[in-house]
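Next up: just one chain, as structure tokens, the form predicted on its own.
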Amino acid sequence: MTRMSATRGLCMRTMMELDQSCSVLREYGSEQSLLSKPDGSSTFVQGDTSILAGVYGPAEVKVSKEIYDRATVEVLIQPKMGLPGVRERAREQCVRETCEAALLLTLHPRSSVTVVLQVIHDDGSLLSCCLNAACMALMDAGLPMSHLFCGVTCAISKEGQIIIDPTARQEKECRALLTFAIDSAECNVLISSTTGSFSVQELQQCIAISQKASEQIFQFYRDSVKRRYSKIQ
């Protein structure tokens, strides 16, 4: 066998393992403006995970918080049970910057935009539906942002199967787990979360299937958004 025959076979398969890996995303939903408080709120569902969000502003900031060329972000995450720990915090990083991310901040200088993350069920890939459930909320408020985004989670068995969206059963079985924020633009990778061992071709085939997967989930985003609109009219 010639090395580009081989090269050709070796990209089929990954092409292959992307098409297999991004069909068993599990089922999700959402539903907008489920608060009246928040100035925008969303439930995101993944499977047996459930996610309420609400985000709050721009509203007005306290002074030793204040940014004077553009708005703070907070981020909040309450757990099922319990006060926050540890984990709380390390997902609320990383929903803050992919928020920063996206969101135009320059536009409401000296003021605040927080972002509340109620855990309603935790079945696994947590973080991105942490993400999902915080991008759907911002849009239900209106916020500008230069694009989208949503979150995607890979866990990597023992064997090497990459299994994307997974469950905590698999979660706790798998070597690594590694989470992936998208944005809707280029798919580029905006913050990645991980944890166990994994080599650098690894990496890449989670962050490749992670892409494929996103181009659903925002696809769902567009046909959300249009049923509301279109049961407004």
The other form holds:
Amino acid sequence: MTRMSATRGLCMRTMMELDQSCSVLREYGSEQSLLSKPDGSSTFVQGDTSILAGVYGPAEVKVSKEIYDRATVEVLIQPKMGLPGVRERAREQCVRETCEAALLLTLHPRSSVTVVLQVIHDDGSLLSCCLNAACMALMDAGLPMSHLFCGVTCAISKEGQIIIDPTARQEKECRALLTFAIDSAECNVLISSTTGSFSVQELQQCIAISQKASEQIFQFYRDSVKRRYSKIQ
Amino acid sequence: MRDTPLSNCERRFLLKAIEEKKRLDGRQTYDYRNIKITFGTDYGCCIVELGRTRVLCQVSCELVPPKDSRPTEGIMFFNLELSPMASPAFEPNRQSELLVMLNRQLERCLRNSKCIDTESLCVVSGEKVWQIRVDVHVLNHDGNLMDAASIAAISALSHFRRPDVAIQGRDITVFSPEERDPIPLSIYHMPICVSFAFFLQGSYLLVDPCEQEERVKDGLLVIAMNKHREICSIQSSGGIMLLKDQVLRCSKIASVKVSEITELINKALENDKKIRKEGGKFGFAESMPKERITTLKREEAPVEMADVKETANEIVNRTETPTEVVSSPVLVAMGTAQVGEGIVNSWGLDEDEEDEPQTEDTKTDDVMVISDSEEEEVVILNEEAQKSTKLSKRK
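Moving on from the form predicted on its own, kindly provide the form predicted together with the partner chain as a structure.
Following is the full complex, with the preceding chain placed first.
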């Protein structure tokens, strides 16, 4: 009897540990204003995944892309090897739509905001890292935004377990992959990009986890801004 | 977006400073800016910082059939890209003059100097060889892109490891890094480009020009050299006449600079090798300067997942299943004419099929009145429909 309970206890503990390892954001960091040319730049690192972002704007816009009552947002994602393809285009659209939702574009009519993202290393959760890097760069450029945004990626493993901020290997083994962009004001979902199959319950769970994780990332944003301006009295 | 032009004041100021042997950033005539080389977690990936100029290089490989003219030689492919991140003047996917010049110079420096043993890249003669692809991305343009690109390319090539292959009869097996240790490329020598900018018709010379200096330059001389003091390529551009001893003096300066840079690359490579061997942390994440005020790092952060299931269930339970019947999203406003709106389809209608709700009927009547007054043809076409709706009303 005692042995039974002991093994069960052990089982429980390993389960707990397993749970722990899955619900952890990898160590993350960022550096802002590291490039001299762009108006705002940042690098965002999540584990080994690393993205460099540069923002130009508000600036002159091509006549063909001019919108008379707001600024045009352009997002470019440069892969590390070869030329940008369909996958990059899809990611660009996700990031662009998120930026458009967050930026107060009507304040700069007939101008352009260009966000260039360079993949430095891909080790899973690339889209969420792109979103985070873009937001940090927009903050660095000092563009007016109605709220901040962040990206969180969740993977659902074959056993139905939700893994947050998965690595490339975990992404390969998972059943479904969900990326959400979440705003800082009300923690609403700005975009969702999903692959694979999952139930409504799992979707809601992933959203709830992402909202929880986003709080930490927003705290990180706040801390980095605080640190940056700590010496200005 | 166009680049910010240099004003006449700035131009005059820069030239005057050069005449007085002074430079904008306080360097001496023959000084290079600080060079920093960081390697990534992947093999063959590095970022080179030359002052504020920043370049990313990635080397990759692929098995391809060789060229017919050289069946026993591997293929080297160079691709330099001016990312719009580097400067607002760079447009994506556009072949500018600068881009063509840089690409050609990089090829001449690394491929035509035969610094890499291409024959060792042959797997099966005439059938399969390795193609080594070198992608150079310019991340920030602050002058002297050529030197930065050449340092990045040769560092990445020396850092790169290709997978091991085994040939049994006609079968080629490519081993993953876990199965067999990847093999480095055989590099004979390391050619490095050194740029010299000439000002005021060649009377003044500067090593490693920054972007503003590049804009007021008259001519540019790029010398690619290795540490054995062998010149691999020379290119003079800008249409400037140079004297013989000017070129000789430049080559002497280049030999000093090249030996310094080669030493730096070797040191960086050794450092990376040592850290990898010891199993320490490496990659770009580790090389992020932590002491800077603009940098912040966080340790792994656990996310509370305990009550996630409950909240998810709650949301799912709370949401009502959407009603099957969706009312028409189009509102028919008074006084507007709409084609085909609110009129029952008269095509192949059976008397039995007609069980329209009463509310719809009142709507159709409204529209009919309008179409009556404006377009007679419509009424004629839909006469049957009108009849049928009336019929259904009677029912």
